[in-house]
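The chain below stands alone, shown as structure tokens; this is the form predicted on its own.
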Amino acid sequence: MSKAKTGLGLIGTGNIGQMHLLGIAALREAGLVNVEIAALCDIDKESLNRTADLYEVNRIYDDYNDLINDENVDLVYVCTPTSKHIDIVKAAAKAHKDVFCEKPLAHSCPQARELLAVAKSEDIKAGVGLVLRFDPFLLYAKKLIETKDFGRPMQASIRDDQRFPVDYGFYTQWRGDKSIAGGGTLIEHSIHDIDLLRWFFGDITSVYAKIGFFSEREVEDQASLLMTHKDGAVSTLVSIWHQVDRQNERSIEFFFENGFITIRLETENRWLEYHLQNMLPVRINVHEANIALLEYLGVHSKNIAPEALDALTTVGTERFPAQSYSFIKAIQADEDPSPNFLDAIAAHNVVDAAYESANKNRVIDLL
């Protein structure tokens, strides 16, 4: 970038947009990124004006094209409902603005591939909001697997459940509308889990799935997947949207020939425990896991200021600040961000296969 400070424009000031703005502001205040929240856009004028006042942003728009074409905006964050992603990402790419787009990238894998093609043809850099890749406990697990003798992977299991994100907390009605969301708990929520399983166990070669519609809405609220990975390991995913008054809870288990890792990512209970052959189980706390996150981000944990540490490890309910730190630093260094549109496409490919499997009641081969 030619400017000393990167101008960031964010489209969509709803729940996920607010989370990103909170994280970006914390990073900026801590001196971790040289970025300005230059412009905001939303069709909801009340939300837009309230957010602009909160973050002291003067340039506000109700048309995303106006934000994209603002000369003060170098980088575009797309935090709208899924159905809007395609048009906005294409417009940003054609304006030669680098893009961060929230997950799911699109309604289907062909649509996601179309966005990648546009990003490549316009030579822009594009990241995607697969935020689990910045969870400290998952990064600690990756480091464990790389440094200790767990042996070959055998089995992975994830149970991911969440209160149905309609009429609850800060969520809105659109997640129950298939024409906007593209689907339910599988694509809207557990695309994170599919990306995670690929990240740990490699490409998925086949999937068998069942989905359910217990709430009688247009989108599925239950999905059960059995997947085979390229090296022979098997993974299972149970994804549920329910009516119980509890927040997002995720239970993860990785089995290997010589060891086992279990991770709990729950509202009030987050930890990792691993058990290697001929050793006692080891429990990892938040502090130890955060060191793995800082190392992954290339931040020296011994020299980091308290406010910078807080920004990366405690601000918000998920590690959105760490994700934005990684993305913005990559853009400013003219490097490809990770995760990117290719990662999103790989996850979308599995999601599409899972829907096809559920419709046809058979195994779908991917490779």
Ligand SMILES: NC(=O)c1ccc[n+]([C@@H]2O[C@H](COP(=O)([O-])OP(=O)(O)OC[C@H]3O[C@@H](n4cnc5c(N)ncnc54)[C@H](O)[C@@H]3O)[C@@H](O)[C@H]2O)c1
Contents of the next structure:
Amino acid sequence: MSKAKTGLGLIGTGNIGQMHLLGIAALREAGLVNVEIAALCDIDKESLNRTADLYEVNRIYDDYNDLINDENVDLVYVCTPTSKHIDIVKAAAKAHKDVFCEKPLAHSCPQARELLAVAKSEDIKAGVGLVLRFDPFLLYAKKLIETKDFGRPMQASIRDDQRFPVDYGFYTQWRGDKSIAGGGTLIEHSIHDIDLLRWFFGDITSVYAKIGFFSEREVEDQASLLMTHKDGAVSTLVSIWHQVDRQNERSIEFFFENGFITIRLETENRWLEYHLQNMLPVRINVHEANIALLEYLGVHSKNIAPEALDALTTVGTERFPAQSYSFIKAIQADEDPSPNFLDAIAAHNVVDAAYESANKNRVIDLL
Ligand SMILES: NC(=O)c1ccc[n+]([C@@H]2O[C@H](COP(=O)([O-])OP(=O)(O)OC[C@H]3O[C@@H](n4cnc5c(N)ncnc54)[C@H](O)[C@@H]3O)[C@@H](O)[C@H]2O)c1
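If the structure you just shared is the form predicted on its own, then what does the corresponding form predicted together with this ligand look like?
Following is the full complex, with the preceding chain placed first.
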């Protein structure tokens, strides 16, 4: 991409579309990215008009093909419900526009592979919204593991719970409809956790899973997975969509031969604690964790204005602007974004295997 300023077109002005626009506008205001929100698209006219007013965008469309073919748009954000991702990503690739697509990329790994093939054949860059890769506490944990003697990884456990996001939270009926969402708590929400486990402990080589349908909807609201990693570590994941009026919570534990890291995410009071051999436990707060995020992004907190710091660390939730910052910088530098479609495919492969395992009641080997 040779233009000095990137024209960004966003399709789907719902929950996550708003989150991205808020972050991108803050990054632009703070002078961190040279990008223009050039065009918006949604089939919901009221949401489209309201969002266009808010961000002062005058190129608005109800057909995504029109946005994709707008010559002011260089880069397309795909933020529609999951079932539309395939058609939109393919159309953008065929128009030679770079793409950021929300997770899950598709309903299955073969579909996700199709998208990678199109992105490759049309030679576009393609990033995916596996946003935990920009969580300050997880980046802090990554750095800890790289710099201290934790020894070999032994066991990771994640318990991820969320109130069923149909009549609560996101308030999206489509999340209860398998033909749109592709599945429930596992693919729609915990694909993030699968990516996280792979990111920390390496490729997953086998999966055994049980899934449940307690709400009697079409999509699962309970998934329990036992996974092995290529170097012998084991992970467990418990993913629940319940009806309890409580905040989302992601509770993560990593055990190594010489150390332990526990992380609480999603609650208002987020923290990380680690404990190494011959040391007292150390608790890390959000300010310390944010330093790890800034380092990862290559931004030095001392050299940037307070509003730029705010844009990256406190707007909405800090992960989304950080993700857009990293993605847009990569596109403008003509580099591959991270995470990308290959990362998404690896996570989809495990999700598919977990559904297969639950259906067949046996371990599924991968690789
Ligand atoms: N990365 C994350 O943490 C995260 C969080 C929330 C949602 N998501 C993902 O983002 C996607 C959207 O989720 P959401 O909660 O924002 O949904 P949403 O229903 O709130 O928003 C989707 C928007 O897309 C619009 N839309 C639907 N079909 C369209 C079409 N053909 N053309 C243009 N617009 C269309 C809808 O009118 C709606 O405004 C899903 O794939 C979801 O899994 C990711």
